[in-house]
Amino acid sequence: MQVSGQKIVVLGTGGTIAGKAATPGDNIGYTAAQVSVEQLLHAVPGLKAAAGGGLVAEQIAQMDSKDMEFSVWSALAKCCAIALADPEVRGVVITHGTDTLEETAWFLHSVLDAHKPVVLTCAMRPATALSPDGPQNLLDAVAVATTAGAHGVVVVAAGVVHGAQRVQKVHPYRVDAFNSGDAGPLGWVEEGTVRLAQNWPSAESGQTQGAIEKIVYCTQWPRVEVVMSYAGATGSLVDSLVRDGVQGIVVAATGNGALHHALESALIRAQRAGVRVVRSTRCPEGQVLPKPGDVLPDSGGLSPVKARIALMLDLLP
């Protein structure tokens, strides 16, 4: 695409937004990642005009996001960092599958100096649907990326703007599948205009340069697994993970970080053996409130999958 002035860089990774089904009425039996990001952009009337200075597209990956890999995260982070450093770039938009979108958003938030907007968007219906949601989501994402003062890593879907820390996929099918829990959304996109309810997220500028360098040259990511506490839980899985050489474990605890006694004992053994252990909660809202004397550290408000990302980044050599 022709580029001029303050351009928007659009990075494609596949997902449902680029999916195709055999029949237009099929919204679940589709194959993800079939349409290129260039084709997606060309199919949205008014998108180029909404971008103002122009659009430039790059296909980073073409995959169902359930299969997201560290190598794709690394490539995304590198491309975003280059774009953010380019004075000709106003913002970055990333097309992504919905299944792991919240993880990618938190990862990018953690490693980028996002002094410009990095906007992830998606779709719950394939491009071939009778009423696809991807085109409007793309228009809304570009609206956010071109909003004066916008910055940080955010997610835009179904007209809602979410911050990377709190956003979660909360429904397997409906179009408005994302939520920010009790924190609430950052704002909304209404007829191409952003109405904010909260401030834009702060960029993680203090550690980003070192993080990008570690990621780009990393050949083996730290192994961190997620386990869950539930009725009748045992510690056998934790013990097996320790024997198998796991470096970190995040536990999705019940309530305010509570753990079945057998699982807790195994996690304490793992911590004493040198494995990093972090407690989160399986509750969709709120966060673990630490108490004096806690043996296992909490996640600082992160969901289990985001706590896993934070721990992996912390364990990078």
Contents of the next structure:
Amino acid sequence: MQVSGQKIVVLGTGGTIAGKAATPGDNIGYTAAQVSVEQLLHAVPGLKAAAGGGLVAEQIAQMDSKDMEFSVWSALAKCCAIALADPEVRGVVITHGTDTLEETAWFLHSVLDAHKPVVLTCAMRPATALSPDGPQNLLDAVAVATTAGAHGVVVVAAGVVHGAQRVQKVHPYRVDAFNSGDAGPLGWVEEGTVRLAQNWPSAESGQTQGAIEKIVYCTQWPRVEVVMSYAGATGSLVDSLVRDGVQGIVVAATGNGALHHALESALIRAQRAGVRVVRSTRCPEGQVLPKPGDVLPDSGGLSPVKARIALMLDLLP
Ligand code: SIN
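Same protein, different form: I have the form predicted on its own, so give me the form predicted in complex with succinic acid (SIN).
The complete assembly is shown below, putting the previous chain first.
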């Protein structure tokens, strides 16, 4: 589709980028989600000029992203879909907490027809910090959203552009907290210009057909839990999840999808009882390579939390 509009829609959801601390030197003892998205935009010199055709702000939520809820994802997906369909809109920027940012990015990638850019950004330091990272990240996100030919759901943080599929928060404190593992970044934002290392991600993930309608009208999301394989693991957690009515289980396996034998037996019992079971790896890089005869399917390269989202979407009625 030809993108002719000029507006950038900025959707605020909270996070550290909108956080406030009592003292400027405090980068950890702050409260997330205190500053409105409108105020965030006003605080960045040159942002309006960088956006060119105007910035439109909308507050979708004001939350710490550790508490992310399906209702917020649903509202966010709906607003993105409306903005993407508007010929006046060039792209969407979303301000978000870092803690579950990769999950929201993957969710949006999975449900949107993102033929225009949908750029999630964030900050590791609160807005009140001596040297906050949020303003530069916002400026960089707008630079990506206004780049000719940009499309798909991407994450911009610390000058790096990541695709939704591989991006992960890998550090609890550093400003440069995100990484795309062995896939590498999509590119970088350098003084307002994007330098690409890879192609933009695909606009459509394949699940978009009717996905938004399903999500918006869904009253109860499928229950999918994540369990982990480790030394001394047992199957009792899985057995109790099955008794509790779980519909899907993602297991964060060791190495190339290996499972403690007790956990594996319980997962196979769960699968036989009709629960969908998917194997991911707890290794931060690479992906499970399937072998002939695997009883439990692998996650196709998705991390445990993203495999959970994929399975929930698959299980949506
Ligand atoms: C959050 O995820 O909302 C808080 C942490 C952060 O944004 O860095």
